[in-house]
Amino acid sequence: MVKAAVLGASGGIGQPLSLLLAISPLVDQLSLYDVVNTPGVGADLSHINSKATVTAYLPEDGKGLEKALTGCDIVVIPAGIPRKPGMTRDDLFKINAGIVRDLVTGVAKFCPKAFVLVISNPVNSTVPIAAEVLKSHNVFDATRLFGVTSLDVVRASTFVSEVVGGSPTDYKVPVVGGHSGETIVPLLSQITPSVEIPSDKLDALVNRIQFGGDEVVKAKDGTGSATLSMAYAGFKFAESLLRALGGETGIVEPTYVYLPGVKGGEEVQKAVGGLEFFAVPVELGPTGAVQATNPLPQANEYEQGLLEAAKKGLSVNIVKGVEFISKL
């Protein structure tokens, strides 16, 4: 029996993500939590003839989160405010940092062994916040905490196909680093199957992968950010993890992890100047993150330049997250 929770289930990402989890044959119980509208979302989803039993909770004087999380195996956190035109992910920090802190405190208290998938932006900082909260409760396990960066890979394969032809499903593009702007580093030289990106289109392609979210924010004209594509990408990662927990082998997904606590992570950490958090392809297994792989030595000169910019941005983002908790 697998119990999954979505924290922030009534939001723009939370609703479609909850739908996808509700119809997944890998989920037996789906627990929804948000500060508003959760009973309506839960009632709506409960009418679907899928395997999952759906329950929904509001805060209820602090008891709602406990009820939502108790017994959970996997917790997905898309909670927070969305980006609006002109906002950077950093602008979201002050609000979303507090939301993630409080929700992960609930995880630490009510389901400390659960696998935690953080979607709430800015991921570069909210995952370090989650780690510090779990550490403060003595329940931190780096192999069970994941920053979801799958959308960058989803976008990369889509945008590459538009440049070189073929279907987006034809290409696997390694994307490393973080999950905002210049911290996103697509390793286009390592696309499988191998393709040649025309030199006159390289800069524009990289920029689009790094800042693709801005296209959606602009197109929605003040009404939201990338919600449907993020819900798909978040579900894609959750599904991979659930398959790995069920014993399927050879599953590798990119994810933003605490490098010192994951096998193979220390090698990556040395390659990125000591950063403790970084997104790389990670093999998933029954215990979570089994093995981090290091594609950085194969990066070409152009990509090395991108990595340098990413490291600078990430170092600031990580410190910001850690200090948010340490200064409380």
Contents of the next structure:
Amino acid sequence: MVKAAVLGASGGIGQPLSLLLAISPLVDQLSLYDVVNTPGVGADLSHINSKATVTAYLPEDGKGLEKALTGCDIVVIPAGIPRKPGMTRDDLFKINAGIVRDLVTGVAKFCPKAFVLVISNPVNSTVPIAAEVLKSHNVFDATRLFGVTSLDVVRASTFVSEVVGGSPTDYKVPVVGGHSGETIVPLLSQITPSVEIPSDKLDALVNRIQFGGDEVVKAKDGTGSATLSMAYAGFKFAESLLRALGGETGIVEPTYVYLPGVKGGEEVQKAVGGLEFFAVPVELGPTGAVQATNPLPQANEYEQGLLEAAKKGLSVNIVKGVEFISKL
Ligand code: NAD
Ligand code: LMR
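Please move on to the form predicted in complex with nicotinamide-adenine-dinucleotide (NAD), as the form predicted on its own is already shown.
And the full complex, kicking off with our chain again.
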């Protein structure tokens, strides 16, 4: 029996993500939590003739989060405000840091063994916040905490195919680092199957992968950021994890993890100047993250330059997240 929870289930990401989880044969119980509108979203989804039973909670009597989380195996967190044009993801920290802190405190109390997938931005900082909260409750297990960076990978394969032809599903593009602007590092020299990116298109392609989120924010013109592509990408990650938990082997997904706590992570950490959090391809298994692989030694000179810029940004974002909890 697999019980999944979506925290922020009534939002732009939360609703389509909940739909995808509700119709997944890998989910038996789906628990929805938000500060608004969950009864309606829950009633709607509960009419779908899929395997999952759907329950919905509001904070109301102070027990909503407890009820939503108790018994959960996997918790996906897209709660928090999205960007408007002109904002960076870091501008969301002020509000979203506290939201993620409080929701992960609920995880620590009511389902401390659950796998936690953080979508709320700024991911570079909210995942360190989640780790610190779990540590402070003595329940932190790095193999169970994931920053969801799959949208960068989804975008990368789409944008690469637009440059070199073929179908987006043809290409696997390793995207490492973090999830904002220059901290997003596509390793285009390591695309499988190998493709040649014309040199006059390289900078623009890298820039588009790094700043793809801005395209959507601009197009939505003040009404939010990516929701549908994010729900798809978040679901794909959750589905990979659920398949791995079910015993399927060889499933690798790039994700932002606490390197010292994941096998193979120390090697990556050395390669990135000691950063504790970094997105790399991670093999998933029945206990969560079983092995981080280090694609960085193969990075070419151009990509090494991208990595240097990413490391600078990430170190600031990580410290900001850690200090938000440790200085309380
Ligand atoms: P949204 O405003 O449409 O939805 C957010 C939901 O969170 C709302 O329903 C809101 O009521 C709920 N919420 C707020 N505070 C809460 C709390 N304390 N507990 C439970 N729920 C709470 O926003 P969205 O477009 O769904 O985006 C959500 C977040 O995901 C944003 O921070 C956005 O930047 C981020 N995001 C991340 C990625 C990624 O790649 N990781 C991609 C897209 C968006
Ligand atoms: C994205 O990459 O689309 C998200 O992080 C949302 C945003 O703010 O761009």
